[in-house]
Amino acid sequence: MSYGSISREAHEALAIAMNRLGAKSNTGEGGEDPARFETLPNGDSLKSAIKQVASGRFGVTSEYLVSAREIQIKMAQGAKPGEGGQLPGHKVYPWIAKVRHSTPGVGLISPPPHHDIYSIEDLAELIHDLKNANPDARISVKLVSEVGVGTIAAGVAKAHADVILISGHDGGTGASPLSSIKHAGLPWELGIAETNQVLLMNDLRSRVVVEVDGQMKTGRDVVIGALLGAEEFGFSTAPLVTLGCVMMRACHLNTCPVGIATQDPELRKRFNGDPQSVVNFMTYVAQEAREYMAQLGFRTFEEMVGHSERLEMRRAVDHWKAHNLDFSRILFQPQLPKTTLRTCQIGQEHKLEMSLDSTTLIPLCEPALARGERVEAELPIRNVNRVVGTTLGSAVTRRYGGAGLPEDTISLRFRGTAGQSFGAFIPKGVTLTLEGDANDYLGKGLSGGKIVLFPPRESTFVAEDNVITGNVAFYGATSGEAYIRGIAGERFCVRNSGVNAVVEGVGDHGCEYMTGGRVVVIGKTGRNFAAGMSGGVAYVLDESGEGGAAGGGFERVCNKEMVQLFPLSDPEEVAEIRRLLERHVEYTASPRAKALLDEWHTTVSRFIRVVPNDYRRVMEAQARMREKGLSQDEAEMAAFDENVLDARRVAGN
């Protein structure tokens, strides 16, 4: 269950529950509080084991990853295959919004799909990420049960995942929506069978753990999903009922009313839930599933793993409909050679000690690691070096937590054509300067680092006019700086969430469903910019000369469903964009931004600001909060609460 779906209560004991059991707890979609890495006072620890990864990399920092046991991508839920989701702004509480990194009464859209996954070869970019960015955590792949999955989860063995977990159609219902619930997947039963036999005949089995959910309840679900093929076994709806959830079924409306499903603070006092159940009710399954086993003759877990000879269709069955069901393709046991390992038993080969990484760059800054020293380098790059700074921005975030080092403390300068990812994750105190051009997802996650980006001294064209990186760069980003001598293709800065960052021109779709941070634009803008846009800003220059008029260039190519245009006018965002343009051409060099700053009075009649709608009346409302006097904090919630005072005031109406 995300934290921001159930109340900070609820969320913890759950995961001191199931610290106490020596389970994981699972953060679920939206990040989790810094603050709860600290081990309690009477040695609880409030931290979840595994961190999430969902389509819209709300609080994906490198912090949270490195703090992690498992790191999860959730490819679909259960209970709404195929759909993104939505968190209203009623409930982006300023706790929920500081998390996510993003405004307190503006709601948030998690993408249907991730922007850098079209392909099995891309998942196992991610999946390759996610290993740099925590090289001790299993990477675990969230599919759910669907006509085919089996297929699917081939493809994710062999991507090299550590854990496949099949979702059934039960699971996370709560705040589905109803036909998603009725119509939508298929029972975990399903799913886990195809999934077994199709890994055991491609003998793909015996490397990775298979895990299931979907309302699993009691000892013989557990039973029953070991003998089809699952290790692993996931619970939600029943640890919840145990702490007091009613089934209420409302928990996108913010009214549960036992504080569970909310972050209303009055809703909220109502919790009293205690982590001591759910450590009884876990016991109780795992005693019931301990007697199954001992009916069924099995003196290990692991002995009863995939067996699903021991299971037929109940004789107590009389109805006329049972006749007609036929069990035999889920029952079906694949004919395998008696050396076939029906478990993993088999560690993924990550090759993590071959990259640029751990060969170079980490003995490289170890006084910056050790000491906090400077240091500077200069190196040489090629294509097939993935990921570059992911491990070392890791070593330094383990050793300096989420506050990272002083500026620039490594700076690492390279030359040549980067790979996937360059700079992913990488987090204060760590610049990555290239020389040359980059693959997709450049700057992906960033945590608060530095990146720039420009093309070659020697080379000839121009570069305003020439792709120098390619799509989804600086998806997911959470802070820090970036400068690119050139344009970016496809989803520059989808769903950035604090990133500043300066390009001279995007591909389609830019700035898509972004939440947060400054994106200036110098050059050409694809069609679709600001799209699912709901936070932070973005200056582009229209090229038309029109700036926000009628008709002009850019307002033909931006979607103005959630978005208005202005122009540059308040004297401070005026300095702001100034001081970035200066930046800009103090690391790349640009010819472009130094023109334009040459002509800065003419200039700034040209850029168009790009609001979101709720965003600026939010940020409105804050600030007359603040001249009231109230402080940052305090304006913040009284802002929140006046948002949502009027959001009920229109429904009403």
Contents of the next structure:
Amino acid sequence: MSYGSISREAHEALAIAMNRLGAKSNTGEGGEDPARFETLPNGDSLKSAIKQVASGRFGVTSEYLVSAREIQIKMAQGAKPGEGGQLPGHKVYPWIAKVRHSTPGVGLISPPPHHDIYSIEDLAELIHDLKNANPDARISVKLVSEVGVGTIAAGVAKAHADVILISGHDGGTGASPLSSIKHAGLPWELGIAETNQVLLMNDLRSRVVVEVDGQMKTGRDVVIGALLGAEEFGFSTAPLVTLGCVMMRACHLNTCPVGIATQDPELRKRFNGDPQSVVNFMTYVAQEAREYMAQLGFRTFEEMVGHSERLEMRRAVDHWKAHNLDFSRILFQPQLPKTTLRTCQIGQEHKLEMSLDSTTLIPLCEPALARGERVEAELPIRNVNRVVGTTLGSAVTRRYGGAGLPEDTISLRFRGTAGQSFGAFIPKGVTLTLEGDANDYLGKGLSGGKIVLFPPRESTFVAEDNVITGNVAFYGATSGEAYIRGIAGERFCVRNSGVNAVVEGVGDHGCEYMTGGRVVVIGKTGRNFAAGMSGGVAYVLDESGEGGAAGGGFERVCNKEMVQLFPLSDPEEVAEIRRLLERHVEYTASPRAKALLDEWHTTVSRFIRVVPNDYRRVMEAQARMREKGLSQDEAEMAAFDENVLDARRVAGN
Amino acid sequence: MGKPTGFMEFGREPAHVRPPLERVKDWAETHPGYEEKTLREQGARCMDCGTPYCHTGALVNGLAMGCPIHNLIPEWNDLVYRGQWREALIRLQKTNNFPEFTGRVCPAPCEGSCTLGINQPAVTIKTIENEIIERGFLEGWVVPEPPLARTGMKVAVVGSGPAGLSAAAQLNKAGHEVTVYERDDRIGGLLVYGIPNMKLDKSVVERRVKLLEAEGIHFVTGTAVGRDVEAEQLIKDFDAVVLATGSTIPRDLNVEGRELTGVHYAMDFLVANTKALLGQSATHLSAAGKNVIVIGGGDTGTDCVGTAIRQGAKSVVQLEILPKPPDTRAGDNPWPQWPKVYKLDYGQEEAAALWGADPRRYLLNTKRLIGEAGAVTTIETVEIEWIHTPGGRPEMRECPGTEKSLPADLVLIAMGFVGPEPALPTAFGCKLDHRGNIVHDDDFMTTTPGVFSAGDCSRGQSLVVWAINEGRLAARAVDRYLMFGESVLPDY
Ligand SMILES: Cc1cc2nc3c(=O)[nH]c(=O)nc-3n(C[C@H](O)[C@H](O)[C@H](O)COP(=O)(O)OP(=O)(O)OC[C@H]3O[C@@H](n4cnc5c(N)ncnc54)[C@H](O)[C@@H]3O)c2cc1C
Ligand code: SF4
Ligand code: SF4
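Alongside the form predicted alone that was just displayed, please also present the structure of the form predicted in complex with the partner chain.
The complete assembly is shown below, putting the previous chain first.
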């Protein structure tokens, strides 16, 4: 349940209740307003302890991650496994757009996969990245209950997740597609039983906490979950009901009459929930669970976990569907050596203390961290050095908040080959320059920092004809700058929502699902450029004259489902692109950029602006509203209202 | 909810009623119709809830929550919004045999539990219900629908109130030959002699009775079973019997002076008035020019107030033993329960228009009645308070020294009903419970095989809509009893 699918009032009420209880609320996909990180005068806190990281990576900034007690990687959603999410444009109100770093009124698509996870090794990498981004937070992985989830969970445990969440099929709000509500996923009982058995048999159970959710409602549910092997429990619908949800099933219509699943300002005023009701409800659930424990003779919760032999199938159910049921595999107890631990007691070894950040960068940058002094250094780097700069970045954010440090306060130059996720999530004030080449996930989640990449000075190849960094660079980046002298791999700037990047060529699927920022490509582009792009602008040098894209030019490789192509003409924009190219030359000494600048007049005419349709319409509407004398905020709201009624809206309808 | 945002755009437009001072001059119904546009907007206010509480029809703390007959409210609201009146009528008739009765006199528990009512005025369900059926009559869509085949089985129904009538209608639909016995001179039970004409015009009841007759139901009036026909006779002549004799014994007032003239049961007063009205002659029991005291703050009392006003009473005071209910729901009475809140019903509204104040006096008990020459002249009241002890029932306590006298020329006792007259069920050999109500099992069969019961005679004093509900369910039970366990009738 993200802020976006439910109202701010409801989301905050849940957060307050969970914080009062010492439990954890979840941001859901879609970021969190930093204003909520402050504790209220009465001691309540609106902060969500669990920060979710989903495929859309909306609002996943360094500050967001640093404020988490737990970071949850949503691999799939119980109610709709395998499907992405979407927030239709009419729900992307200005305040939602703000935390999601997107454009009000423009629909948002969460792609079905995480673009940085194609294998279990990739998941291990993401877990490691996030752990670096906040070493104090637990990393949890949310899996959907299905056949074979146990095997997946074993892999996830080996990938060093701290928590594994098994999500049952009946979770999720009424906004999920009906076909998914009815037919997708399995009940949590099946998933949790399988997960616990597989983890035990592989002696992995002691390393991870196992959590379960999916329409948990009673203490009985909790006890059954525990006996089947879970030690933590997630609730969603039931607490919402205590806040006033009437199971209206209008969640997708934005007309929730009790102000919960709506963003409509008028309807939100009707929200009448009290966090204390949630607190009371959860207290009752706990009380009921205790009563069951007492009946079963367990003194502590831990004692109870995994004792499926204490469950019995009710034989007296007289229904034809119940006749052939056999629960023996669900209640199965694997034969284990006495030494096998049945709950999480050991924990994972993340080996953070061995990272370049811990051993070198953080001590080196102490003057900057402690006093904001400038730090410059040159260091060697090797491909075993993964997520370089990320923990350093988290230390900056922890001290200086979302604003970070002044530009270039920390400026580190590396020589060599960087491992994966170089510069992930680095905040403002941190500049990483790499002379050499980079692996996949360069600048993932960039959060205000600056990344510069160019080939070794002594190299003899032509930079703009060679790949210098791997796939999925700047995935989910929210702000910052990047200058890359050379070609980037596939999915460059996928789900970028604010970074300004210059690159000399990209592979397939460039700028996919992008929602903000500017990307300047002064070289060849691969197929399917701008697929699902709903915000931001890409400027691509048309190479048709040079036989680019097999002669047909950029138009042939661009996916124009959601975007339109325009020439570059607006003087302000021209100046902006020029400034970016000048910086590119300054940082990387790119001969290609230099040549383009030298012939600026023809260069301008060769640029193609790639602009998403909805985004353009909203921007134009905002500009019109501002001309009428409205402030930026008012203009956003007015443009939003106008756009909601616009039948031409295509993205995320 | 053809219009998802209807509830945000339109406000509730309550039933249009004639102004009090105008309507007290006659005995006609208080509500003229609506404009089509307004009605459609009102239909659009329905949100087509994922969980529509309006038609749950459960009992919570003894009070109805949602429509007891499970009317398909969201469906017909939507159809009205779209202007598809005939389809709306078809949906309405699926669950309700007599929407023209409930649409007029039902206290609408549906609206009390309407989801919109959580934070806005509820959807005008009852008015829409009435408009659908009246539209149906106007357009000629409501026609007799006799069954296509007869089963050859015969069923007797005793009592022609809403329970008896709905049982008869359903049984006839299933093809059984139904005879309804009524001891009064007209068919309708409390619908004719009970609920006054301004709430439910007697021609509306007659219209329905004619339809039922045309569908093949036999009506025998002026025949009291047990007196004019023996119980054994019915058991012999019919394959099954349904008792629907209502809860007719009024609760009495045991105080000094009860025997004085001018002290009457509310029902005697109301019945006399309606009889006079239907016979177009004057009543023998008139409130004209009198100081009227109505004892009892319920709906019957309200009907007495409205009737006394129309007869030309000099003053009317209604005594209520309970405290005045709050204006908004109390903490222990949350939605979707029946809202126990202060309401100004039609009779009180009229009294207020005439004399400037709600005629109800709360927390008052009757101490004694004082008379002159055998006729009542004064009522002495005393204030009371309710003592709440945790766990126990609230107890009433008189406040000494608060005795007051009020002029009283006509005292009407409207303190509810205690149960059915025992003679008839006893004649059928049916067991009664400790309250005197007829006992029946889950299949509505009394302790005498083949004899069923429905309505107020077995559930105690309730509402027209519950009576219809029980009549329908009993009919299904009878049908199954007669047809070897199968029934063509719905289980709602
Ligand atoms: C004054 C008054 C106002 C009311 N107002 C409302 C209202 O506004 N809304 C609402 O929902 N409810 C109202 N009620 C309640 C409602 O009228 C009753 O709950 C409902 O009519 C009960 O239906 P029934 O069929 O069970 O019994 P009844 O309507 O009481 O019908 C029983 C019938 O059986 C007949 N009968 C009894 N014994 C015999 C016999 N031996 N042989 C033949 N016939 C017999 C009686 O003459 C009577 O006609 C009101 C009640 C009263 C008294
Ligand atoms: S019968 Fe009564 S409760 Fe049912 S819909 Fe009509 S007014 Fe509402
Ligand atoms: S509860 Fe009210 S709003 Fe909901 S379906 Fe029923 S009438 Fe419509």
